[in-house]
Every structure is written in structure tokens, then in C-alpha cells.
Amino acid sequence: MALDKTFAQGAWSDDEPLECVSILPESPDVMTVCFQAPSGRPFAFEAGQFITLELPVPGGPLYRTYTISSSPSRPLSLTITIKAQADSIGTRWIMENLVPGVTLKATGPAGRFTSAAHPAKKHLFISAGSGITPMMSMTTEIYDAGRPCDIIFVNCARRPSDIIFRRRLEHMATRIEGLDLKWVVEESDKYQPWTGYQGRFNQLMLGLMAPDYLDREVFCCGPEPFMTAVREALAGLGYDMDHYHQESFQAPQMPAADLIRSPEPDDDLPEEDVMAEIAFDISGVTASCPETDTVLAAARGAGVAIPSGCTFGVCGTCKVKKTGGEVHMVHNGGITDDEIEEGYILACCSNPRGKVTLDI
């Protein structure tokens, strides 16, 4: 009865903060944070999506995107699994300051790197390091369905002890038919013998791990150089790249051929010597700026706070509602066609044209 009442409240939305309820250390520099909605509302998202957290770091809020590592088939909690890099600010703040009971503002879920958007009978999940998190979410959802599956799950790590979720995935593989795990490490641990794949992921390993890779839907996540290597390996082997999907919160790398190719002329590009005007309705502020300025830059200059994450049109954190005027927007997947039809724009990659009115 209590569970029925929880679902009757509707799904969590980002008008409510997330409450940290537990923290699980995964390794010296990796931890899983579990959130729940203070109201008890369940979470509705697609496996592979991410949320954006507002972190109260010194000097002002910092917005960081994190892929959800839990599964939508387990909707009463939401987890992120994070790895702190040497130069990270947001993740370090979480590791050093977040404790059960603390609440954080969040936006989302968002993202189109989901198995739901690309249904298939046969999957090939390829990840490196913390890029395993969306694959864990997708795999758990398939596992929870209880039916046999066909997943080849490849994860690359520096050493065996760095493989995130290894024990959990190996347990799942003993309880369901069709989950085939492949680990690749660069070096063995001093006190642990390693008999699996060792070295850097390459075309030879791909052929040995997944001889039928041409028939599989491929999802890839990891550092940008790693994904580039995987993408080039598949393309070189004749894989149909329409069935390749990758998750990235970094600026897309332009192929060398595109760097030397002359761009097609576009007479409608923003011009530096043409001024535009942006009215921020709710804030009661109006700002003038050159058309070549982004809406986000103009907002910051006018003292209007628009949350932002990646700043190049991937994460969708800076999505705002445009109620009047036109913008020139070139994004990288952080907004859907339906949202654009409804009047939303991404402030980080939109240039105002003439007079623009925003609902902020």
C-alpha cells in the first residue's frame, strides 16, 4: 500500500532537490552516491541518461553533469558513480563534502545516449574507466526484465582492481543467460595474477571478443581518445556507423579532413557589428550585445544566472524558454526537436538575432 501511495504522487521532477541517503566507496578514487526524493516520489528516466547537479563550491554554484548508474527498473532511488580526476573541482567537492542528509539542486534527467532510443536484440557495450556507468544502467535494466539477453560487455581499465562494478556484473552474469563479460587491463596488479586481455583495446581484441560485431548495436563511453580509437576501429572494419552511439561531455573533435575542407558559405551567420537585444522577462533585465555573443555570455554580463555545464550544446543544462524573437543555434544534441518546437533554446550555443525575449 505504501508503495502504491508513493507512485500515486507522480515521478520526481527537478523542482524538488535530491537528498543524499548513502555513499558507497568503490575504490580509492571512485564512489557511488545514492539519492532519493525527500517526498518519496520515484524517478523516471531512460537507462543511459544523466542529471546535472548544482554544487555549492566556494565562489558560487558549479554545475556538473553525471550519468545515472542505477536503472529505471529500480525507481525509488537514483545513483551516480563518480571518479575524481586530479584537476576535478566538482567531483572532489562531492567526495569531500557530501554526506547523507545533504540535499542538492538538480536538473534533468536528460540525454539521448540510451538503449531505449536504439532498441536492438544484440548489444555491444564498450567502455573505459567511469564510462562504465551508463552501460551498468542499461545492463541492469535488461537484467531486471528477467529474460535471456545477448550483451557483450567490454570494459577497459588500468588494472584489475580499477574495474568498477566488476563483482556486481559477474554476479549478474551467473543469474541471466547471455551476458558475456570481457575485461581489458593495461597492467596486472602486483599481487593478483591476470589471465584476461591485457593492453590497449584494438581491432584484434574486438574480433576475438565479438566475432559478430557487425550485427550488434554498439554503445561506447569513456575518455575522448578512447572513443575515437573505438570509432575508428569499427569504421575501419566496415561497421555500419548508423548503429554506433557514444556519450561525451567534451567538445566534439573535428576530423582532420574537415579541418582543411572549406566551409560552405552561410549568409545568415551572426555578425559582430550587428547589435541584438535580449529581454530577461522574469529577471526584469534587458541587455544589448553583438550577435556573435551567445545568450549565455550576454546573461552573465547582465548579471542574470543561467545554469550551464558543458558550454557547447551537449548536456542541455542551459536550456531556457524563448518567448519571442529568433536565435541562431548550433547544438551538439543537448536539445530535442520537440523542445525546439516548444520554443526552448540552449543558451550556450545560441546567438540572438534582433530582439529576443526569454522566460527567465
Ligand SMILES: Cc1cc2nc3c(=O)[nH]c(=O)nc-3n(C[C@H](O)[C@H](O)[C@H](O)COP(=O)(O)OP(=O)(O)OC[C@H]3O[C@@H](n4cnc5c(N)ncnc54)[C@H](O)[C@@H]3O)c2cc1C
The other form holds:
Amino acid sequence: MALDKTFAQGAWSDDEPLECVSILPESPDVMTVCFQAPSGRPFAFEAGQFITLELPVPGGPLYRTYTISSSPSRPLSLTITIKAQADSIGTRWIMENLVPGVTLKATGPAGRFTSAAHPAKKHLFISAGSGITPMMSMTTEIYDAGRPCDIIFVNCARRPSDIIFRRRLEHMATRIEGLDLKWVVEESDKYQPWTGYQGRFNQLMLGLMAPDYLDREVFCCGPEPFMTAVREALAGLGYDMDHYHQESFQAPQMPAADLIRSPEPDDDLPEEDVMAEIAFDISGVTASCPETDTVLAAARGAGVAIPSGCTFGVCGTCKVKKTGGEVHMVHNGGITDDEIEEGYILACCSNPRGKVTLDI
Ligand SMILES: Cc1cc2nc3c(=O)[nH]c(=O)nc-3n(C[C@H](O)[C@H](O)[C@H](O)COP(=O)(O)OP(=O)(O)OC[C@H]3O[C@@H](n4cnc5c(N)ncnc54)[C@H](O)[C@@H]3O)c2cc1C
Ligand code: FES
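Given the form predicted on its own above, I would also like to look at the protein as it appears in the form predicted in complex with the named molecule.
Okay, now the whole complex, with that chain kicking things off.
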């Protein structure tokens, strides 16, 4: 289809399933899946955003959220880059079942961990493992703009062969001024000498890699202990944490200033010994539960299916309409202020107050 016709159709929206068009192995247990819209519509999103896929696993659909690893500057396709842990169910299903031609339902794009939301001239991208995906999208977008840039790109991996996108990034770094790559590995590959940084990311490495870190907008993504180490290193060096942004792929163990909308100090927190009642209007079911249960947990206990993904208020999969009553909701950006105004809540991070009715 000619490009002018492609763009004349308008951007892809999630009422159309995504078609897998190719699969590319990246490193051990990591692959990139490339999707297109069967209609040919282009993708409009911000670098750093994610989509949530509905995976038809046996026993019912699973919802999994993945950062878009491709760049909005290349809108004809959309890629995700996925890493499966040993006991993975959803991601492993993709790796073993998805082939070109298969379509999947998807929602999004969504997310606030974007360079567009936090514009800056100088960046410090720090990632570990599959946390490299949002940094790849942001870096490709900056690279495609063709101007010299100022990015210090740090990625930590177990071994050099586990570094995702290494060759693509090294190629980019040879074609643009100002992309400075720093790899950190825990151990070298057998019979492959490694002359770069080795060990766990720490304050000393930070100072050596980015002596001007105080002037840089920091984006961090990786396992929670890794992000904690990065936060502590920066905070310990007097970095202004208003310029620090992070994305969690798992429920955070402790609130991080930019990630969690903390309850207000005078917030009236839910109490375990106070009971609430939830009426699921469409299902015709009513459940009672302690105020400290989430709406999602209460629904599950009552046999009412609410689709869910991340379970910590990021992906927006569990959005339901509240038609009556009050909830206490502390989310992580998976719902907009307009949606809240219209009565929507995220079931995974809302606690019922008294009597609540839901449109489900
Ligand atoms: C905003 C956002 C963006 C994400 N982007 C990506 C991405 O670009 N690439 C990607 O591979 N994943 C990404 N994830 C994580 C992904 O959604 C899944 O949570 C993760 O892949 C685990 O799902 P699973 O089906 O493989 O494993 P599950 O069957 O859900 O869990 C299997 C085991 O893995 C553990 N586990 C769950 N989540 C993680 C995790 N994130 N890392 C390590 N272990 C985990 C569980 O504790 C469990 O023991 C993202 C998540 C969020 C919220
Ligand atoms: S399941 Fe992701 S926001 Fe609730």
C-alpha cells in the first residue's frame, strides 16, 4: 500500500487485533515479535509506552503487558521484545505458540515512562535485562531524528551474550554523534575475553560512566533490586530525584517517588476489620469482603471475571465502571483523570468503601 494511503487511514486503534508478521531471536530466552495492523494502519505512540496482549492460553486468556521496543519514528510496524523466566506462563506461551499470521487482541498504547513526558537535552538511560526495551525505543527515535544527541546508555546483563540489541546499538553509535554505550556484565562468556565493566552497577561506576550525571534526565528500568541500587546511588550523590524516572515490570516492593501516586497524608486508609459490599450488577453477584481486599480479589473470590495484567495499577487492563459507592484507589498511571471523572476504577488497586456497585 502506498505510504500516503497508509497514513490517510489514521493510526491503529486497539479495536483491531495485531497480526504477528515476524519473530526474531535476540539472545538466550529473548525474542522480538513484530506486529502489523491487518488494515495496514500505522502505529502512533510515544517512545517508552507499552501495550497489553490478550494471550489465549489453555484455561482462559492471560493478559501480559510489554513495552514497545520499536520506535514511533518507524510507524509501519510495532515490536515487543520479551524475555521468559524459567516458570513463565504468558511469555512462554508467546515463545512457543506465536507464529507469523496469528492475530492477538491488544490494548494500548499506554504509559507515562516516556521521553516525551520528560523532555531533556541530556539523557542517562540505565537498564538491566529486558528493561532495555523502553530505552531502545527512545534511543531509536532520537537516532532517527538525525541530529547529534547526548545519551549515556548503560545496560547491565549477566554475560556479554545476554546483552539485548547490542549490535544494533553499536551500529547506531557509529552513525550518530553523542550516543555513548556502556555495558556492565556480571561475568564474561566462556573463552570470550571481556574488557568492559564487570560486577554489579554501583556508585563508582556511575561516576566513571557519567561524570555529569547531575545534569542528565535519568530513565531507569530493570528488576526492582537493580532499580533500588540505582536510586540509592543517585540519591546518595545528591542527584535531584525529580529528574529520575523509572518503569517497573513487576509490582514494586517499595514506593518510588515518580512511580507511585502516594496516598495523601490525611488519606483515610482502608481497614482490615471493616467490611465492604460489592454488587457486580451485570453478573448479578454480590460479595462482601474486608475493606483491605482489592476489588479484583473480591471479584475473583465471587467468581466474577475481571481481566487483569500487571496487578499494580500500570497497564489499565482491569478498568471497570463504578456506578455507585466509593473506593480507595492508589494507581500507577493506568487510568486517566478523565476516566476517573467518568466513574472508572482500576480493580487491582482499588479497595471498596461501604457499598459499591460495578457495571460488570
Ligand atoms: C509496564 C510493563 C512493561 C513490561 N515490558 C516488558 C518487556 O518489554 N519485556 C518483557 O519480557 N516483559 C515485560 N513486562 C513484564 C511482563 O508483562 C510479564 O510480567 C513478565 O514477562 C512475566 O510474565 P510471564 O507470563 O512470563 O510469567 P508469569 O507466568 O506471570 O510468572 C512466572 C514467574 O515469573 C515471575 N515474574 C513475573 N513478572 C516478572 C518479571 N517482570 N521479571 C521477572 N520475573 C517475573 C513471577 O514471580 C513468577 O515466578 C512488562 C511489564 C509491565 C508492567
Ligand atoms: S491489572 Fe494492570 S492496572 Fe490493574
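Positions refer to the first chain, counted from 1. Only the largest set of C-alpha atoms that superpose within 1.5 Å between the two forms is called the rigid core. Only a predicted model underlies this, so the values are computations on that prediction, with no experimental measurement involved.
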(message) Quick check: F226 between these two forms - does its CA shift reach 2 Å or more after fitting the rigid core?
(response) no
(message) If the two forms are fitted on the core, does V295 show a Cα displacement reaching 2 angstroms between these two forms?
(response) yes
(request) Spell out whether the Cα of E16 moves at least 2 Å between these two forms when the two forms are superposed on their rigid core. (result) no
(message) Looking at T336, what is the CA displacement between these two forms after core superposition, in angstrom?
(response) 2.7
(request) Taking the rigid core as fixed, quantify in angstrom how much the C-alpha of I282 shifts between these two forms. (result) 7.4
